[in-house]
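Next up: just one chain, as structure tokens, the form predicted alone.
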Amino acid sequence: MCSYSVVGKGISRVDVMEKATGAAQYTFDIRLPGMLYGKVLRSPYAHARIVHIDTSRAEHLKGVKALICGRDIPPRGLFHLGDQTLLATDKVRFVGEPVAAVAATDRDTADEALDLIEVDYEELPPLFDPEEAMAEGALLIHEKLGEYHRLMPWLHPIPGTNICHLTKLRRGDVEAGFREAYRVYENRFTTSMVQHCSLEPHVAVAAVGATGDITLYASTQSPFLVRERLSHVFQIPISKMRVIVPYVGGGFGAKSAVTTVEPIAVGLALKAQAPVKLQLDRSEEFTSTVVRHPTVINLKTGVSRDGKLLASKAKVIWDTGAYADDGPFVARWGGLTASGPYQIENVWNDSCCVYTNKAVAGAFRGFGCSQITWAHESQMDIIARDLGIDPLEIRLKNAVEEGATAAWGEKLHSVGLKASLRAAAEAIGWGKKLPPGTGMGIACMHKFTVALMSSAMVKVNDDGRVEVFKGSIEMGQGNNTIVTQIASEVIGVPVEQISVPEIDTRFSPYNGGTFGSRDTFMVGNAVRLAAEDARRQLLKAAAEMLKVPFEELRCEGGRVFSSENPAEGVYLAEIAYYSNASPAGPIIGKSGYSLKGIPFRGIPLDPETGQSERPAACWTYAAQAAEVTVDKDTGTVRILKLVAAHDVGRAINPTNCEQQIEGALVMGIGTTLYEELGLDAGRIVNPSFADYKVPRASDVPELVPIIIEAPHRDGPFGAKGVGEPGLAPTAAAIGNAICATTSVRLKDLPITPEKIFSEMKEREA
């Protein structure tokens, strides 16, 4: 393996001292010289046709300064199927939907207005259930579907249904498979509808210039899709549009498209002529902003008798609400991956995206991966249980690897699966006699990274320290410690002499959005070739500064020299200031990055059949294993240790992979034992930290992160992403140990006490 001086380092974080301090500057801490407090009217009604709005006692109110509603914007959509507006306009079709807004000098002012305005409303029939929903004759929720404008081609919304896409996958012959095996075990796996909790509220503050450009402070996880979503629905052209992105205080995937927070704080900027700051408060985060997709996962699997996997059939229903959103990307993914990171011959998949009369469901950490994960390896423990065969053993017998073919048609590459099993399995003592009341799980997952582009600007100053331009968003993963490693391997200069600006469309180069895993593989491309192409300018002024043969010429710590002979070299300060002034210019790399020959976003899938060369970037793999304890008399589970092994290609900062494994298991507990928004009749009842529960310090088991490294050839040294897979097998491996010490089999999230308790006492009786 080769040998780098900062790549595959454990340093610390470069922002550390700015977070620790308090010094760092969120969208939540922006002020400007009079900005005025935007405040939401919000649906009270899961479904209802909006009659009449009166807005006149709230505009006259004192302080009041602009009010919109749903007239006042151009009904252009905001999403990726356009069937949401920035404001309701004919129906609301959830409860907490955005039906007017406006902006006064003081948030109590903005609250008054709020109650000042009347709504009539006509209540219509609402639709909860998806399969509901997707029943023949069902209440349409969306009667124009079919005239929505897809800005997606390979969107497939199915007219004259409240099914806004469906995926496809097929390899092989199902049925044939099924009638081989020795048995075929079905079962039903649902999960419930959580929220992201990120700590800094989804916020945005607008400002118009005299020139009517737009400039937006926002805590997105996308700021260029922002830019182009507003320029859109506000018809400003795109340079006049200006996104800035100060660190962002978690997302989690609540951020990664478009929200209504965005649009509607520059609507009302527009409106007041005057900057606007929209802040959502913390019940207004629970009920109005997008929630993790519940789901009905139908699995059908055949296999041999010694536990060969020979077909494989899902049906997937994801619940998403009201309206898409991310909706049919989180369907798309979960249809490729729903039957598990196994070799199958025979798979068949339908992964639908269903409208309901609820919040609506966006991209979640994992990108419904966690979901998937969640059936098909419960499923495998119960295959491996009634057969008498190990749940590792049997694992390891299927699992996918090197050069294997995917369900989907790609032949896979960087595939450290089982390695990650038998290291996950050998941390957590698989095997070893356990206590009574105490039992063991495990669970594996693959997961895709988005191949959307990324591009990259490495800029040498004067004084020789280095700049980072970039797209992509720092909110808590690393991602500026990880370019800054990067850049500082290519070019040989000290990381403390390396800078990453804050995130502005005006100067920082394009990146598709800060999600789906793809941040290290795709934006750390782009950093490196782009550092490569200043250390060849620095490299070339150096020569000509020293008169030594480019080829000569070495650049490490911050010095470029003559490997013939040291002493002779100049610094990267010299450099620039010499480039400065002759007919090269400013020392300024840059490059963008895609796959080669693939096109924006991966190889399409083949609509009839899911098949597709290379639909993502690249795959990550995983394995995880808990130890638990459960009270007999409670229900109340314990988990003793989680162990996750995990392949992250390369490690560019082996630190910060473990603490991103680290964060997503503590994250998977909540999402597996507590978490859970209720419902009655479409309105969220626990909208509050007091009502719905979050792991506590004290619910943290000892958590065991291991790195496995299976390169891959595309990954920046190597490297894949880690930032969303640590989540998805946790729940699966959860449930599988309280399994193997209860007896009770759950396939219902969250796995409460309640539950426990209830199903030990059935099978007493």
Contents of the next structure:
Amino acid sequence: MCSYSVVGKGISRVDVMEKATGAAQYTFDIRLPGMLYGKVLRSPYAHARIVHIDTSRAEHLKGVKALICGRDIPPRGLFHLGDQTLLATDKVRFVGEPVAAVAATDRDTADEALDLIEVDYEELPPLFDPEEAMAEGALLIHEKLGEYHRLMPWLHPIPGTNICHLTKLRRGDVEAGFREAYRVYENRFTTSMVQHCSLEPHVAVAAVGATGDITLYASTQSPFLVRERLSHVFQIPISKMRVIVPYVGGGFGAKSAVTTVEPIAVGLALKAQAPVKLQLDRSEEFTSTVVRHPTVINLKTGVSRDGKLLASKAKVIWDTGAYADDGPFVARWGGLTASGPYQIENVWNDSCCVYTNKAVAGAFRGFGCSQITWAHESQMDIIARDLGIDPLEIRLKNAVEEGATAAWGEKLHSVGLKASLRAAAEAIGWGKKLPPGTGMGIACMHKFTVALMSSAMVKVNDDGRVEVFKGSIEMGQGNNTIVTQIASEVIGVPVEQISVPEIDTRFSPYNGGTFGSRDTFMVGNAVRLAAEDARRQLLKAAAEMLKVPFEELRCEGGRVFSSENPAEGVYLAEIAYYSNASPAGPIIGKSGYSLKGIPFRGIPLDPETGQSERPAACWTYAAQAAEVTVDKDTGTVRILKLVAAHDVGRAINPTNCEQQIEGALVMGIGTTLYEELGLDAGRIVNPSFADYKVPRASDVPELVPIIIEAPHRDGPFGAKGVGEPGLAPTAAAIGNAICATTSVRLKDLPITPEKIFSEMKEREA
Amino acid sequence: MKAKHIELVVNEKAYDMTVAVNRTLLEVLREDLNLTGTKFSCEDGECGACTVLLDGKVVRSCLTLAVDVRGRKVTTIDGLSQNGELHPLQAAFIEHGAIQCGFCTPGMILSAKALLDRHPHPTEEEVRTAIDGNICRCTGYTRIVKAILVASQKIPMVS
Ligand code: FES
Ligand code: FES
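The form predicted in complex with the partner chain, contrasted with the form predicted alone above:
And the full complex, kicking off with our chain again.
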């Protein structure tokens, strides 16, 4: 293995000094002169027709500078399916949907104005159950589903129903597989509605310039998508729509699509002709921003006597709430992956994204993978137990490996699954004798990395400092550190000599978005290539300066020198200075990146069979194991230890990988054991940190992150992302451990003490 | 809204100001004094992001009225490093990878400081309890706990 000087080292993150001293700026901290405060009036009904809105009293309130409602806004769709406008127009479809918005000189006045807006609604019968919503003859949440403008050709809404997308996967002959099987297992699994709970809420500050150009500060994961969608909605050229993203205080998917926050801020700023800040409060975070899809997953699996998987059939229902948002994408990936990371000849999946009158579900760390993994890994455990096969063995027996053909037809590469399974098993002490009341569980997963495209620019300044411009967001995942290490390695400058400016679409090169675990792979590659370009330019200029052949030059420690005579050299600052005066101009390396010969969204899936040679940039794999005890009198679960082995291709920064895994594991504990948004007639009943419990420091057991490296031939230095997978196998690992000690098999998340207790009682009876 | 005159000391600097009686310490720090290091995330006392020290004790600045802190000493993250030198807790948070998005960090560090100031050598369990009111959604807490314990080990034992 070749060795690198910075890649592979767990260096301290590059942004932590600012963050430790409170100096780091977030959108949340932005204040502009003359700035107004925005507030949103939201629907109290899950489903209702808007008959009339009277805004006259609110508009006359002193201090109110702008008011907008459905009749004032451009009627263009916000996102993929074009089914949602920035404020409701004719109907409201969930409790919390924006109906009107005001901008006022202070927050209290804005609040007061909301109270003065009168809306007449005509209530409509709501639909809350996705299975009812799919039934024939169900009332329609979107009557005009067939007329919406589809941004992606593959979106597959079924007009006249509540199904906004369906992905099908067909491989082999699943019925024949079942006939051949020694046993067939059918189970139904469900998952709850959960919230991302980033500590920085959704916030945007919009300002209108003298020539109608717009500057928007936003806490978003996707500045280029926001720019493109806002330019479409408001019909402003892209070059006049500038999006700036300072540090983001957590995203986890909730900020990966365009939300209603950015366009409402812009709409208000345009109306008021003054800067407007729109920041959600915590209860709005819980009730109006996207949630993780509640799901119903029906699995049918046929197995040979010795535990070989012969056929797998999945019907997955994604309860996407009132609008499609990212739901169709989630359903698409879920449809590909529902049979798990196993070699199975016969697979049949239907993955259905369904409207209901509930909070909109969208991207959430894992992008559907967590729900799918909960189901197939619980199912694997059920099978193993029934057949009397060790749960680790049955997974190893069926696990995909290098060169295997996936259910969607891709020949797989960079598959660290078996190594992850073995490492997790070893770290937890799989098979060791456990004290009574203690159980162990194991689970594994596969997760795609979204491709799209990325670009980067690497500039050498006159003082020799190197700036890396890229379009990916630093939201706590460590991307600024990763690109710093890559640039440092490629050019040969110390990391201390590199800075990463904040994202500003006016200067930053394009990026598809910070989601889908893609930035290390895609942006990492763009930065690698841009840095190579910058290095080439540096050496070329140095060759002229030193009169030494290009091939003889090396760059190390921020200095270019002759390898024959190292004393003969020039510093980067000198080269930059020289270059500014030469026809070559400033040293600016640049590159774009997408997968060679592959459309930037990946090779499309066959619409009937879901087959594609390469739908994703790469796939990551992981295995996790849990050791738990369960209190027999209360059903309370105590996790003693969680181990997580993740195939990251190659760790650019191992500490950073471990940080991502640990954080995700703890999110996984929350979503497994207690996180759930409760609903009453479509209204979320626990919209606060007091009533929606997230893990606290004392809830956290011993965590053991383990890095597995199965380098990817296209990854920068072999790397793949690890932001999302960390919580996907956690639920099943814990659930399987609970079953190991109590024999109670729970199929519905979260696994609360009440559920365990009542199941235990039932078994006793 | 009625306003009152108050004096207070923030990060060892004295201020004399008139504030509306309904304004919180959080608002006054961030908006009037432009000390934006202190964050907020719930304004409900539940997340700890707005934690500051009042005469050395942990308070939620979102629940504290500015007029109620008249004459008292407030410490925020913005004033923790002295003459460019990091507080040992800040240094430990950096060294042990306890910071990801950084939004919880100011509150977390101040909760830890209050703990170590009154109890310089806590057990791991005591550390976890002391920061239980501070939500972090990014780190999983493990490295935060480690950083606090390491910082505490640097405090000399008094016999
Ligand atoms: S903002 Fe004060 S406790 Fe959350
Ligand atoms: S580091 Fe992001 S919330 Fe703690």
